[in-house]
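What follows is one chain in structure tokens, specifically the form predicted on its own.
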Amino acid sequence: MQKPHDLYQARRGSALDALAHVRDGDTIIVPTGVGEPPTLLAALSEQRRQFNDIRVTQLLAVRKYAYFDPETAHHVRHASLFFSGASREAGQQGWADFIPNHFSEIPSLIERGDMPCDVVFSIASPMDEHGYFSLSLGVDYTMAAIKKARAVILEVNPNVPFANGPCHIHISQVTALVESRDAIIEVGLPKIGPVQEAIGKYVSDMIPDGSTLQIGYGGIPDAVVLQLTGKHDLGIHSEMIGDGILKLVECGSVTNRKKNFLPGKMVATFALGSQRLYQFMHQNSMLEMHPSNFTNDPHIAGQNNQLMAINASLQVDLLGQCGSESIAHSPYSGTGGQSDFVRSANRSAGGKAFIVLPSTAKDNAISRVVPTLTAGAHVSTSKNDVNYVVTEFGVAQLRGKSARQRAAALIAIAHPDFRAELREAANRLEIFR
């Protein structure tokens, strides 16, 4: 049986060696966000044209990679399963695909054959001494794919962390791999205005001590967090951990000690933040990184008493249908993760599901309280899901509520400027008859 070392030696590589394990009419599967390989997806893209047919399936991309081309999309062609700045464009014009799901079902679309797999390419840590890489910058769907893959391609780079969790892969696994030392692209904490200020202040002021956290992706949520320095004992179970959850572990207010489900231990599926949110996250103890199927599954986050979920919207109607990731029929991001969290919320014990959002859009020119949502939007959250919806101008609690009750508190917390023009929807519709 070779070594570790000896089986790192021979399947390193060029990029462009790399790239001969992949053929035409392959699906490359790679990771959420800065997990995905640069030097990979890079000569990917320069070799684009002696290619055909080849589909790049990833989740949140980062970067926008010289294969982002109309005109060779024939020969590499990406496939979204949650648009990003860099994917969004493609998306809206057609020439990127779009592909719905629960993020917590990902895997499992994998594993049965109903998402195509063909190789793997994913960006990890050095190995170790036993030979393992640590995927921990998305652990993600990628952990399923490997297991499904012909080929598995790493780029190694000593700035990835290698994190706890089942979130490893071993050398004898590893088709090829090539190494660089770039910087992993840093994600910081958006700017908070009064909007996103008061909108933290409500949310924060209903979570309790000792609750166990989920932070979805945007900038209302991170301003959410940040208002929560002053909480004690908080925990993590989320999908993504940012420089914003790094705050609370280092003012204190996250400790895991209350955590009824893996108590001591923050667990995510995916990373994106700062120099200092990787560095935190090497062979940390308090950390360990989990697929998506474990920590998105409504029936495993929803263990964890007092499971607050906080995840952003762009429009909410008046029974309380969220969509969250369109304008209108034109894709914006994706699920994600809101769906699984709503109701991971709604099946804990204690758990509270907010749905955040500004009241208004385009320098309150339009509300995103709707009387319906706009034709084509994809929903999100359905109206049997939603818990609380929470703009700057206060919370509405939805669950167990008639559609009357309903229409009366979305009303109250949308835009004063649009309240009566709401109600008079409200009428025609016969919400309030």
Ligand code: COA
Contents of the next structure:
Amino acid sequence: MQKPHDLYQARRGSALDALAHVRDGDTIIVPTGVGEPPTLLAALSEQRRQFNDIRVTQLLAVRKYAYFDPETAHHVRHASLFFSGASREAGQQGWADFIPNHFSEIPSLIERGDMPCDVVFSIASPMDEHGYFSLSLGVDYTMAAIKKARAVILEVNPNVPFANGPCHIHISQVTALVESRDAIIEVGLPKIGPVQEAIGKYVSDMIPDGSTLQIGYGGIPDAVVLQLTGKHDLGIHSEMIGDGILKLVECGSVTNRKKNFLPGKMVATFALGSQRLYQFMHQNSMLEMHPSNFTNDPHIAGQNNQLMAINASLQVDLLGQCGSESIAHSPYSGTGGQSDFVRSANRSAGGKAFIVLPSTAKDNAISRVVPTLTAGAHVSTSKNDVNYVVTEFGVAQLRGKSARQRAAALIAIAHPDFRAELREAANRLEIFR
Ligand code: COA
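Right, the form predicted on its own is done; let's see the coordinates for the form predicted together with coenzyme A (COA).
Next comes the full complex, this chain leading.
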């Protein structure tokens, strides 16, 4: 067998060389968030008119590349698994595609061939002496895609941490590689106002010491995390690791010692935070990065006792159905792991699933607790799964409750300005008969 270093030299080339492995009609799979390889995607953007019918499938794109140009969508078109600031407008205007999914199931969509996968473009850590790269920043569905793809192309960057866990790929599996030194994009913590603080306090009061946490995407989950710094022996089993979790580790609240499942280890599938977070991930024995069919599978994540899942929503109706990812029919984000982790927490002994949202939007003009979801809204968490809904006015516990009890509990945590009209609507809908 050839030595890893010799294979590395043989595979190394320019981004243009790497593009030679892409054929018209291909689907290119790109990892979540900052796992995207900027040099490769910029080269694809520049050359996009040379290609026809290329699809770039990705969750949470963090940069708006030139291939987000609607005029050239017939050359290269984006297919989103979760919209972000970079891709949202394209999704709302309808020329970037949306593929509904549970994050836990994306690997199997690829394995079963339901989602095409011809080429993988991924950022990677430098190679170790044994010939392995770590895909630490976005492990997600990328490991499944590597098994399926005709060509695997890496962008090797010394700023990518070499994390532990089943997130490694050997040089013999790599078709081509380019080198880059771009800083990894940083995503800071949100500003916390009184609404976020109140929600965080309610949730924090319901999280006992020794719990294992999953922290979802969005401002409020991060705000909640920052209220947990007084807790002891917390563990992490999450899909995302961000600066909120890092803060809990640094202040000593996260020890992972009380975890019954993978004790001593924190587990995630993608990272989004500051340089400090990315450095923390490097060869850290406390952390394992796993594919999303491990982190997010309710049958696996639910083995953690006292699993606390904290996820955000945009709107909730009086049955508790959560429209977390669209504003009416207009897509805003995606399901991600929301439904996965709500179901995981429901399976977990002593687990709790929290859906957190401010009671209103647009300077108190719109109630987010609504009689029925706005027409066209995408349901992310079903009425059968939802449990604790938390606004700045309190907590509604819904599992095991009737429609009438749910409506009463949800109206009680709606903004006071909207409670009368919500009661009236509940009567009109015959929920309160
Ligand atoms: N009607 C109209 N507009 C609404 C609205 C409603 N019911 N609810 C929210 N909005 C607007 C807000 O005003 C805000 O607009 P602005 O940016 O102009 O102020 C925008 O929508 C976003 O709302 P916000 O509450 O600030 O959401 P967020 O940025 O914290 O993000 C999501 C929340 C979208 C990320 C979250 O709901 C989501 O995607 N959930 C599903 C995914 C998930 O939980 N996955 C688990 C882990 S990945």
